[in-house]
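To begin, one chain is listed below as structure tokens, in the form predicted on its own.
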Amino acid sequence: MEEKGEQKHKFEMSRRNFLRAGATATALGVIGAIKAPVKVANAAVPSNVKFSAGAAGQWSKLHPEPDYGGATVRYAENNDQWLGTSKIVGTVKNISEADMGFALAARGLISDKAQRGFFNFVPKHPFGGAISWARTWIASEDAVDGQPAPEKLPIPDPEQMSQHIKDAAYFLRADEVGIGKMPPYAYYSHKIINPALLVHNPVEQCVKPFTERLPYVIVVMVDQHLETMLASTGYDGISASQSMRSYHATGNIAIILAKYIRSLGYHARAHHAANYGAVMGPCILASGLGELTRTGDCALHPRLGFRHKVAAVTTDLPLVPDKPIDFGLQDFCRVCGKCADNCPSGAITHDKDPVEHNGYLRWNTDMKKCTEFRVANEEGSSCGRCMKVCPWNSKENSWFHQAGLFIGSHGETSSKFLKSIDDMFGYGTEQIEKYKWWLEWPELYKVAPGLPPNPAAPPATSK
């Protein structure tokens, strides 16, 4: 124990005192660079995707500039071939909320245990389920949908009312927000009526359709806590609770703009953890908010990378989207594979570049073993080992991890060069035991045996 704490105290004195010799940032040659919070950028980049600075009404009064942490970013145009630096090279088919991990264990399409674990793997933390039992305030139909006031209050033009609308979303306490073209095919086919029903009933007596179909989204997200990450393994009793924080805090934020919306005249629904009827994924990248990863259909912010949650609203008030960002992250992820290094569960790819998957190219994880080991995890509740482990959260506040990012931005050989000083510093591989201030109850971390009874099935709906 002696000699262990001794490495410790070393390799906190060596990280001191490398963060204190701002010289090394100058010569590094990136102290200029990062001082402007954007950086747009001409490097080279597909030949058929359009690059070009943000549009006027990009930001707002509250965040004037985006402040993306340091990287180099490049603002790509929607296109048919492109969302973002997404390639897409056949139809991209509206997905069923029921084919989704969580909905595949709650179906018995994974393991028993799995199945099992769905419908406590929140609640067996005392604190992750009282915030989750919170999720459940703000779920219902009337919560997050209604009938716009059948008279349109005069607005300002486009460009005005995007600031404006990021204004109340940063005012109501997101950390970034976004307003993209909605894709289409970022709709869910059908949505779930009710988790339970789907381990007793035919899959198609558990879902109706969902034909919402409006033109923009607006996106919110929400840090999951850095202190929090950085004295958690990603995987304990604190996992799900991080994860639950920012559900509820974007939620609560998408229903209050969906509501505002309405009151103005115009249609708008909220999507959040509780009841999306959208998939975040494509709706992030449209909106500017991040890339894909290396970990499938799990978009990374270049400041706060893994670590967030989203929420969004649909709606058809007249906003100016931002547009998809491009901060070098395909080039990091091919070269990196740290999440998949230290996936619990072995559900990330090695593989070196994205293969095609529902009509489109993304590194592709096995959902079944990620979602097996989220909800029967028993050293938990959950699991965020990737977030944890991954080199683009910032990390603490400081020119040096702000360089960082500035690199890894740059191309395959500089994100190979902060891989390496990475894991030089041992970051997301280590517990920082000052920031720990929650508890653990590790008995009550195992899989508990049974399922939910059968509830009454409503009549499926068309919307």
The other form holds:
Amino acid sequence: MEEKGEQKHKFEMSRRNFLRAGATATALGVIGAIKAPVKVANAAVPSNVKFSAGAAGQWSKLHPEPDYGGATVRYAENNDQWLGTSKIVGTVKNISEADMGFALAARGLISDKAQRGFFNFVPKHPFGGAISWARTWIASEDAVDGQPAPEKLPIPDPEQMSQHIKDAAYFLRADEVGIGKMPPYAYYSHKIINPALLVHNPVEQCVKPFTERLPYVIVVMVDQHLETMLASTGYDGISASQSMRSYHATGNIAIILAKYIRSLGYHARAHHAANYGAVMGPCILASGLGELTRTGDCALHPRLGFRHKVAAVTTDLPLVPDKPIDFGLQDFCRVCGKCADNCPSGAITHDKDPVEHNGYLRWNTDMKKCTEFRVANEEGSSCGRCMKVCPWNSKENSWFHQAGLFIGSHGETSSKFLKSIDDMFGYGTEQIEKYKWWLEWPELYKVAPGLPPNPAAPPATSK
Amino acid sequence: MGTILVFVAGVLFLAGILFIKPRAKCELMWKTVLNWSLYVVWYAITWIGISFVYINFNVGHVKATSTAIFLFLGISVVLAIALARLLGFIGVKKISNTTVQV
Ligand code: SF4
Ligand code: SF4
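I have the form predicted on its own already, so could you send the form predicted together with the partner chain?
After this comes the whole thing, all chains and molecules, with the earlier chain placed first.
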């Protein structure tokens, strides 16, 4: 216990002081310990691609400034001690996809009900099932990856190319896009071959090593739809559909961007909810699209909150990465706790501060409890109650919510003030009936009685 | 509708200035400044409230709408009464016109 206390004390150097120290150290050139980045491909000699870039430092041509919705945003670091506002306190190990929450459920390591629930918690609602089915068409290895074109096409310089890639994402209907230096630990060590295998076979036979290491990550973000969330309880029939909507949309954008980049002659692999090779949380932080929240690994964007899903493209296309951002969310989450108060499974911690988890600090949320509730929820399909109630997620874009975000991004006292106003006005916990457009079939929400057959096993009968 | 509200707010602001101008100017400078400051604050709070209620009502935030009506209307009425009192619209006793009978 004492050791834990000591360890905690050691980590208590304030984030901003540390960032200052980090900046000084960088200036002195002493951060030699940072691992050398994976190799960026050399660009072909530029020719006339009839592109006039925006001004230097501009975000993109379609969005000259990033839209943070009124929050005051500072830049943070992506090095071996910080990823944005998340402090790295040890070695962050690459994890296996088979150790993620849903995979643990499929392996039967959470409960029997959760294991059965995993295989029907989305398709038990016909609409969620339909969107999820559409995702499977973009899930194959051929859809997400491939060989780059043998000849590199001429492209503009990395900064201009970054603007262009962001605009391509906006054109494809991304709500937000960012480019990051890919943290090597964000890659999975192993990838699941087929989730159904996990039920019947030793885990080593169900995964394959994931070896790709590319220097940059492009993250695209799509909103889970405000009005739908306002009408939902957060764990009724539409909940999984909200996730699937954004998984499908971001997946489409990611595979197109990856294919486009490969056509230019560079490596690029799409990662989306039906075929990940990396954990999205660190990719979001690295791309300057959010900070980690009290919910554990959900990253919150200043304007969209965590009412979003993302997909990513890892690539060696020469780009200029954005910096991680700090908009005071760690202070806000410390005094808020609204998600913890409203989580139906009690999965979200009420602790004041984050704790160490796999070499970095994050709030100590119980992933197993959350997963169990989501896959075995018989009042609906999955859950997003924490997303619904969070003060950063539950608002339309208006002048006073922008003012609220400004206040919320200025330390614990103003965060407390904003949280009280949020509660006083009843935001987050209301259900706005006029937006309830979907259909419910409660009789379909039971957990499946059995498990799927072993995909590796031979057919039971043959004639 | 939002644009119309902004237009109405602007027109009423100017009308309000013309309306209180004869009464706002006092011999003491600080009183004049107080009158005008209170007018601007009252007007701003009132329209912030109207805008807040309008947006929240449209989106369907029921509790936010009712709380805002109570909060902003309350502040607005209190300020309006104070301003009216300072400008002499209310609470000033009329001076009697009668002559003293001997
Ligand atoms: S998704 Fe639901 S169960 Fe999981 S942490 Fe959020 S509120 Fe809790
Ligand atoms: S509800 Fe509050 S504590 Fe939870 S993620 Fe949102 S801001 Fe943080």
